[in-house]
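One chain is shown next in C-alpha cells, namely the form predicted on its own.
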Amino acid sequence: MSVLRPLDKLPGLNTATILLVGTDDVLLQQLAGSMLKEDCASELKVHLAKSLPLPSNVNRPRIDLIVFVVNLHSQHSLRNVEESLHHVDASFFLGKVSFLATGAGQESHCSVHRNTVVKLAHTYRSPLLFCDLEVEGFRTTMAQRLVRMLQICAGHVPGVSALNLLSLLRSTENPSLEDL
C-alpha cells in the first residue's frame, strides 16, 4: 500500500484506464455502467475503490485517471476523499485529477457545502464537475464526459494532452481562492 503514482505501470496498447474513488458503490456502479455503454475508441476500464491506498497489486493497470466523488449529503464521504487525496503523487494533480460532487440537487439534505469541494478542488488546483448521479440523464451525460476526459488523459486525443485538458477546464467564473 503506497502512494499511487501515474507513471509507475506501463501503458496498455489502446487502453484507457479510470479509477472511480468514493464511498457510495452504488452511485459508482451505475456510474461506471454508463460510461461502459458509451462508445469508445479505446478499450475502457473502470475500476471503483472505496478509498486510497490501494492494495498493491502487480497487475493493477495503469490508472489514467482519478475521479474523486465526494457526496453533498455525507460528511463521511468527504473526510474519505481528503484521506485518499494523500496517497496520490503531486505529478497525478497535472490533469490527471477531476472531483465530481453529487447530490447538490437537494440543497436542503446537503450536509456538505458546496464551497467546501470548491475550496478542496482549488487546493489541488483539478476541476471540479457537478452532477445527481441519482439521476439517469445527468449520470449519462456525466459519463459522457468522463470518457472524453479519460481518452484524453490516457492520451488517445492527438494534439490534446492532459496538460491542456486541465487549463482548458479552468473557467475564469471559478471563484478566486481570496474571495473563498
Given for the second form:
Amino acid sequence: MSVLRPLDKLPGLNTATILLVGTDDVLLQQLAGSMLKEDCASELKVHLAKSLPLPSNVNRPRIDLIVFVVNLHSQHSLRNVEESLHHVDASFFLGKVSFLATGAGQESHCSVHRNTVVKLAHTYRSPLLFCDLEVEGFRTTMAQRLVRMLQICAGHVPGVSALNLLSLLRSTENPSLEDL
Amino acid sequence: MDETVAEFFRRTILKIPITEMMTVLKAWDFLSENHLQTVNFRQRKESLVQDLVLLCEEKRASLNDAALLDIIYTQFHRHQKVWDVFQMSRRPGEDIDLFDMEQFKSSFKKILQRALKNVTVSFRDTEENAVWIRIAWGTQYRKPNQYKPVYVVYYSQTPYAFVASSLLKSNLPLLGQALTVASKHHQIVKMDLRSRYLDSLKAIVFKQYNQNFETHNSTTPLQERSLGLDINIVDSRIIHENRVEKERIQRVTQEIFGDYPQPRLEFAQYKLETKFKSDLNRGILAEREEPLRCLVKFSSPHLLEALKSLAPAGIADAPLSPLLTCIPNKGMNYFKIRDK
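Hand over the structure of the form predicted in complex with its partner chain; the form predicted on its own is what we had up.
Zooming out: every chain and molecule, the one shown earlier first.
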C-alpha cells in the first residue's frame, strides 16, 4: 500500500502538485523556490522527499508529476533513486515521471557515468533532463520547463495530455541503446 | 652591523605586508614613535625596507632583536606554519615545584647551547603564561641558519607544547629533551594531532572548544537554530515529506557536534592495517594473511564543520561513524586502525 498511484485521489481545484525526490536537500529546496517564483495560472504545490515510500499517515494532494533528481557526483543519490522507483506504480510512467541529472558541468567530480542515468531513464521510458541546479540561470530555466510540464500533467493545458507530452519529448532512440 | 645580520633584518622586514608594517613594528617596540616618524611609509616597499634597516643599524640592533621581530611576524602569521602537538608527563608521584619562567628559559637555552655550540635561542612571553621560543639551528662548524627556524609555543601551566618546524627533523630529539628537562618533566610524546590553526589546536587540547559564547535563546525551537538549513519553510507551498527524519538528523547532529563553532582542522588521516574482507569467496584480495595497507585522507578548509554538515545535506546518514566524530574528543587527527 505504500506504492504511489497517479489516479487514486481526486484532483484539487486548479491545483498542480509536483514531487521532487532526491538526496540533495539544498538543491531540491532551491529548485522548489525557483519554480514557485514563476508566474503560473494554476496553484502550485511542491513536495520534497528524500526517498520513497512517503510517510503514510499524511494527508497529501494528488501528485501530478514526479521528478527524480540524481546528483552525478554521488553514487548514493543514484542508489537512492533506484530504490525509490520500486515504490511507484507502473501507470505513473505514462508521462508523469521525469528524471533530472545535476552536476554534469563538473566532470572531475562526477562518479556516476552519464550513460548510467541515460539507461535508467530509458528503462523507465521517461524523459531525462540535464541541469546544473547550482547555477541560478540554469535552474531558473529548468524551473520554467518543469512548471510547464507540471501544468500539462495536471491537465490544465487544454488539448495536451501527459502521454502526448511524453511522445513529444522522446528523442530518437540511439541505435546502440536499442540493443540493451 | 654584521652584513649577515643586516641581510636578516632586510629579509624579515620585507616579509611583512605594508598594511601590517606599523602594527608589527609597534609590537616589536625597538624603534620608538619618534624614530618611526622619521621614516616615510608611503614610498615603495624596497625603499621603505632599506630605510628601516638603516635605522636599525643606527640604533645598533642585534641579532636577538632581529630574532624577536621574526617571532612577532610569525605570531601574526601563525597560519603559515604547520603545528604539531607534544605532551609531556612527569613520573607518578613526582613533586611539582612552582614554575619559574626565567629559570625555564635559562635552563632551556643552556641545554641547547651545551649540545650545539651554534644555536640562536630567543623568547617572547605572551598571555596565559605562554612563551614563544624561536630556535635557529647550526652545526659544530656552521653558524645557525636564521632562515629555517623552529618555533615552540609552551603553555607553562600545562604539559603541552606546540612545535612548528621547518624541514630539519634531526634536531627534534634534542629539542624534546631540552623542553622536558627545562620544564621539569620526565617524558615527552608527540600527539597524533597536527594543523595550521594553532588556536584550534589549543582549543582541542585544553578542551575549550565546547563553550558557546553567544547568548543562548532557548525558546527558539530546535529547527531554527541549527545549521542554516531552514526547515521552517518560508513558502508554505513547499512541503517536506521527510520532516520527521530531518528533525531527527538535526537533533542527532546537534547532540554529537553541539551548537558551538568547531575547531579548525584541515585533514584527518586513517591508516588502515586490516585484513581485506569480501563477500565473494574468490578474489585476488581475499584470503590473504597480511593486512591490506590503505590510507584514507579527508581534507577540507574546515574539516569539522564539513563533517557536521554531511548528514543535514543528505550526503551521509546520521549518526556519523565514531571514527569521524571522536576527533576533537580524542585530540587526534591521525589514526591507525588494526583488526581487533
